[in-house]
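Next comes just one chain, in structure tokens: the form predicted alone.
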Amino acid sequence: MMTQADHLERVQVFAATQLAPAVTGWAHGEGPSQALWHAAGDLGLFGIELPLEAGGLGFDFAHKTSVCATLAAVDFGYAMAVVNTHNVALRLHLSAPDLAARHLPRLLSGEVAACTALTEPEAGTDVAALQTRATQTPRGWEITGRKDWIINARHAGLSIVFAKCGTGDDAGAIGAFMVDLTIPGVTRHATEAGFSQASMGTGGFCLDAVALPPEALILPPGAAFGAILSEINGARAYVAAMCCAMLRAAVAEYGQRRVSFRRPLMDHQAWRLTLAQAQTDLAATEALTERAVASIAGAPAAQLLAAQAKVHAVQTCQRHLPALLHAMGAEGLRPAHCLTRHLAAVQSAALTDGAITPLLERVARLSWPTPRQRKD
């Protein structure tokens, strides 16, 4: 039986011949090749945490983490393309057996792909004020809203869509629903920034009045909205350990051979200096990344962790990917180095699964929560 260890190791080496050769091209708008996908799917990294009599690989979040790490080291929007299709086959498998069977085979084998659609363009970390809005109707559910900024939208064919069921208007109304992206109905979109949005596939996309049969609704009203929360912080989670390894492959990537003044930089103080800061703030983010990882079994301090860790490793890796590529001067801008990826990556980083400000808050009330709090 294969063994974690094992398994990182062929992801190691996939991502070092098969996916650091293809990202050049995505920083102008190429995106993941189909067959990338696939070879995604016979590592098994759309099953990671699914048992095996699932299809699943039966590994555990940490590892999940790892393997995030490992793509993300070479390919930040990747490594979110890859998580966010086999959180929605999760999902389906502990929420929706009989939508399981029917489509976990083309999930797990990566000829589809998937996405959460959560986020609104009046709905973003605040979760409750959602618009989508789901009608029970004699035949089930009759759908209607819009989703933007979604990872994977621009190709997915399922999504798992957040919406208020009937007339209801708080978190406790939202209920979680399988779409079929392909059917009348839905109309798709990509979303677009000042760097390419490419391989994590960002887009959005309309429901107009789209039907759903009754077993459509996975996640019923007052049950949603707590998974949401506690998906949210394992993705906070993930997400800082994908930071720490951009960071660590830019730490790695250019000090050894480059040359300046007849002497290679390593040999300048002032560049060792630059390494240096950012080796010791990397060892600091990471401690408390693994921290907030092992917390997501169970331990009661998984909501503050996973908050402190995205916080502290983005903030990091803001603040020493630019100083990197200063240290290494022009030549650091060509595509062919991971410097100007990683460092448009971890904006998209800073606002996925919560904005740093309102991160903060969540860090300062669970800290010092007032007497209501602690009665709540």
Ligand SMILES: Cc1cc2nc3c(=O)[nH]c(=O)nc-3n(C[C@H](O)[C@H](O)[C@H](O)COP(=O)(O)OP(=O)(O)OC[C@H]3O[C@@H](n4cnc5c(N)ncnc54)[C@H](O)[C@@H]3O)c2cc1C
The other form holds:
Amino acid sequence: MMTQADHLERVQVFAATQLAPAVTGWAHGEGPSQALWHAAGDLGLFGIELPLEAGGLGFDFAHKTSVCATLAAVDFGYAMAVVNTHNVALRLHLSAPDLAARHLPRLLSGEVAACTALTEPEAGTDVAALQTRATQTPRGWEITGRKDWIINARHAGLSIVFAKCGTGDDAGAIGAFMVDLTIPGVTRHATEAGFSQASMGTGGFCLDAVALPPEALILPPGAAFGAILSEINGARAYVAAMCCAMLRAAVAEYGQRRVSFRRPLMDHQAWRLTLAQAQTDLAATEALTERAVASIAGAPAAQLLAAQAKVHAVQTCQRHLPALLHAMGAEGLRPAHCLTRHLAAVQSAALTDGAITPLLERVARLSWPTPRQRKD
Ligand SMILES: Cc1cc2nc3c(=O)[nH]c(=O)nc-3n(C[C@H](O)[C@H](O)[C@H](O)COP(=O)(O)OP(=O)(O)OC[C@H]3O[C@@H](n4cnc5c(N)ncnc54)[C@H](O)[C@@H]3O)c2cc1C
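What about the form predicted together with this ligand, after the form predicted alone?
Below is the entire complex, every chain and molecule, led by the chain shown above.
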């Protein structure tokens, strides 16, 4: 039987031999090939946390995080595309066994990608402000709205869509629906942005009175918002680990090879301080991230640790990646190196699964709750 360590080794080989040679064009708008998507399926990456009897690998959250970090060291976008499909497969397995039986084979093999759609043009951090509306009909549900900035939405076949049900207008009215993005009434668009979004497949879609069967409601109002809040802690922890992996990859060995004033760059004391500072801060953020990842299994401090780890990892990357890029000279700008790709990716990491400022606000609330917050 394959152990987690064996599996991680296979993922490392895949990242080095198949992923790394493919990524150069992704900075210029190309996306991963279908073959790379299937290769991820062959490695079981869409079912890491699903049990063996459901077609998954039966591994734990910490292992999923290590896989995400291994992929992100090469390309954050590809790693996010993979883990977002994985998370939809897991949610189907946990909440909708009938739909899981129908969709899991194609999700786990990599034939179909999937996304989770909360964000809308007018609702980002303030999730409760989302306006997508689901109305009950004699045959199920009718859903109308617009989603944007959704990983995988350019090419996904399935999406978990969060919408307000009936006439309710607060967070308690939010339910989660499984939507087949290939059915009539769905139109898709790519989200274009200065920073490359291609490997993440970032996009959006409009739902125009899309008819859904009753079983499409996989998390009813009342349960859906709570599910978002608990899942998002895990996402923050693995995004932190992915940031650590990007920074580790960027602490390059370039300084050993490049000669300046007849000595390797690494022999210039002022030059190597840049690396030493990055290495030191990386060690601190890795330690915090490890604590956050370990807490996801159920420790009461998970919310606080996950928020702190994400903030710290993103800010450490934002501080050091530009310095490391500079330390490579002009060579660092080439797409063959990871620096510019990771620099752009970190700006995306700062927003996905909770932007930095509201996360700091959360850290403050959890650290010093007011008497009213304590009662809530
Ligand atoms: C690359 C990428 C991929 C994404 N993938 C997905 C996805 O798969 N699914 C999905 O649903 N969403 C996704 N998102 C959306 C992401 O979750 C949102 O960008 C994020 O929630 C922030 O929302 P916003 O961009 O609308 O910013 P806003 O909410 O408009 O905030 C703008 C700025 O104001 C700050 N701010 C907002 N509210 C407060 C407050 N109360 N206190 C202090 N500061 C505040 C924020 O920190 C931010 O800097 C993705 C985003 C990106 C960039």
